[in-house]
Amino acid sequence: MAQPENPPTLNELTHFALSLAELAAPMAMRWFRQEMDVESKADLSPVTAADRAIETAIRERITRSWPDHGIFGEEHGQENLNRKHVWVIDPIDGTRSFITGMPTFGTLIAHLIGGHPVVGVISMPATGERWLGVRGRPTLFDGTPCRSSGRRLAEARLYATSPDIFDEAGRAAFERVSARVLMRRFGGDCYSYGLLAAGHVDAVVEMGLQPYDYMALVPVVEGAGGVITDWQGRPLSLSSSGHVLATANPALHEEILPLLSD
């Protein structure tokens, strides 16, 4: 299908992705702490009503407004990933955490120009914090400019969702890197990468992360100062192998690197 004779600005899909979150977070509010069912996917990760219900308002409402983009979500799949304009989402991100009550669950939304993402919002619904990530602009916390650390591997504050998303080489290459650094912590799922933007933690290294998972990230943590690529430092695309390295600054980067491919 032919591109549209006017395409979206650069604004108007800023704009178009925080209603977005707008129209998601109310609706993660009133399953949250509620009694639902939890059903198990084929990966054994947990999916509820939630999940499903928000990524389908989501999805109805990039249907309606740009007929001619695509959609890769984490619930209900892909459709015309060959388009120019692709919006990836993940309703919830962080469903252990939406499950058991904790609130660092996050809405997770991304618009791709050409493959590469240019939009990225994270939005944690029960606290109410978002970050806003656009292309060639500094990263918004609430609507106010925020900076990543300047912290080394000596000082860094490392995260990881879980030590269970890693397999043997994997957990070996997370502990040389935490054996380096000031402390490690685990939990936040995408709220570690806000914070990471904010300036209060300095390195997440994870693995076995969907493009849902990570293509939002991009844009939030590169605006704030940050660099997040796959562990061998290469750009975050749609058929990356989820292994993720987001750092505060380049210099980190160059340190932690090394110690994963080791």
Second form
Protein chains: 2
Amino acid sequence: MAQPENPPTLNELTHFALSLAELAAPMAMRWFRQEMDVESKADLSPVTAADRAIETAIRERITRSWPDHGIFGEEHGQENLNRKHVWVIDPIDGTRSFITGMPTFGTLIAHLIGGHPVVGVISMPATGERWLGVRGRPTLFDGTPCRSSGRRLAEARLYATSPDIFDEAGRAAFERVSARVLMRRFGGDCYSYGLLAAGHVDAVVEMGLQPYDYMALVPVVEGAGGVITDWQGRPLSLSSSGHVLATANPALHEEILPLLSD
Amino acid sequence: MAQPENPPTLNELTHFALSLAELAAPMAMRWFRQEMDVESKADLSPVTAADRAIETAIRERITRSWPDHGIFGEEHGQENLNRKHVWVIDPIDGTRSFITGMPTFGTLIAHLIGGHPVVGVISMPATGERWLGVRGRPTLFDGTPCRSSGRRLAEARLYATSPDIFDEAGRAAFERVSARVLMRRFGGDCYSYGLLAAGHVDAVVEMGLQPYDYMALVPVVEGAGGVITDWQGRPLSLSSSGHVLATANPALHEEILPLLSD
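We have the form predicted alone; now please give the form predicted together with another copy of the chain.
Once more the chain from above appears, this time first in line as the rest of the complex follows.
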């Protein structure tokens, strides 16, 4: 009779998540700033050969090491999401950055236990930077603990990846927040959330995100002292709406949340 | 009787421009991602201590080496713009990027002879990248000649720093261009123009720029095979309107120009 496998420890999962980021980085850089075919998916977001090749390599490594774990990736879909352990991965977050030579794209790796993200990695192959979030532990930015800011609304630096991610109501909500902050800037993808964890950005307001866009962000933001929820203040899950509010601290979250549902 | 100084050669001016970029880079990095006071100018663009200190250092070096040259800087204004030789400098282009920890800010150095930009440097202190444009020579990206793309409108990747830089008519013009390209992305400042020279971005459409924002871009874009003008197709000068259209090639310029004045 087969022995049941020992459940993986949080340390094992963390090291494995980091190894996936390390697998992805040189692959991403092999394609970065090279001529490539850019296709258009139905949603018009560009998909690159790099995206698919990286996800294939990551999935193979997961399946070899943890055959009973579920996987949810951007390019190759969902497998066994009903399992206790699930990996959620975005090989290249920020494909528009990637194909225009901007170094602000990243690889996102999340591990969920019972649907809750317990490990998150934001890896930036072009800059070599990396954020690691593990539930209950301080977030590490390039190996050093980092803290998000204590700034309040009037002094906040707000980010969204693009005004084009919002529908009409969402854009109105984003404008209400924008009117109250010190400044806003567009263009960031996952990097904005890393910069939030590191204390440089104070709020990110986005919609239309998929689980592979936001799951890895949760342990990173929370472990730095920030808050990340949907626009109703609920924890992010695999079935969230894709509306995401990340703030550098709980007080700022309380200031912004009502502006989103006005 | 004082001897008239020998006029500087193009090589001397080029080396001097690069030395100014090298002076600025470590200063910028000393302030980057550090806590700092952010002030608000009348136009609400944030100004940092780094901005001012770098420009002061650059101006001192110019005045020491070339006392008869004019200087136009973002922070400390204009001196002797009627001289044959004029330096136009932006110590930190992309201050919103800078103060939010984004590595996509740059230092811009231009040298004008008789009002025409003959040397341009885009220096990215946080990524270590540098573009050098010298009139009549191929643009160098990190020391290697680079070429802008041959892409046409339907396959173009379009950039603007932010939708917030446009007035209503300008925004409408930008939307007309956006509707015809493969994709658009916001958030770039001077880096977008460097990426255009390197073949990754195909068009940048902006307005509200100042001479210190665009003068250094001209030799960089032109030396890579691109075109950079105002929205009427006229060469950029110190008295331009601040509307800038940069394209990767002349054919793309001809496609976009009529969309801007529709």
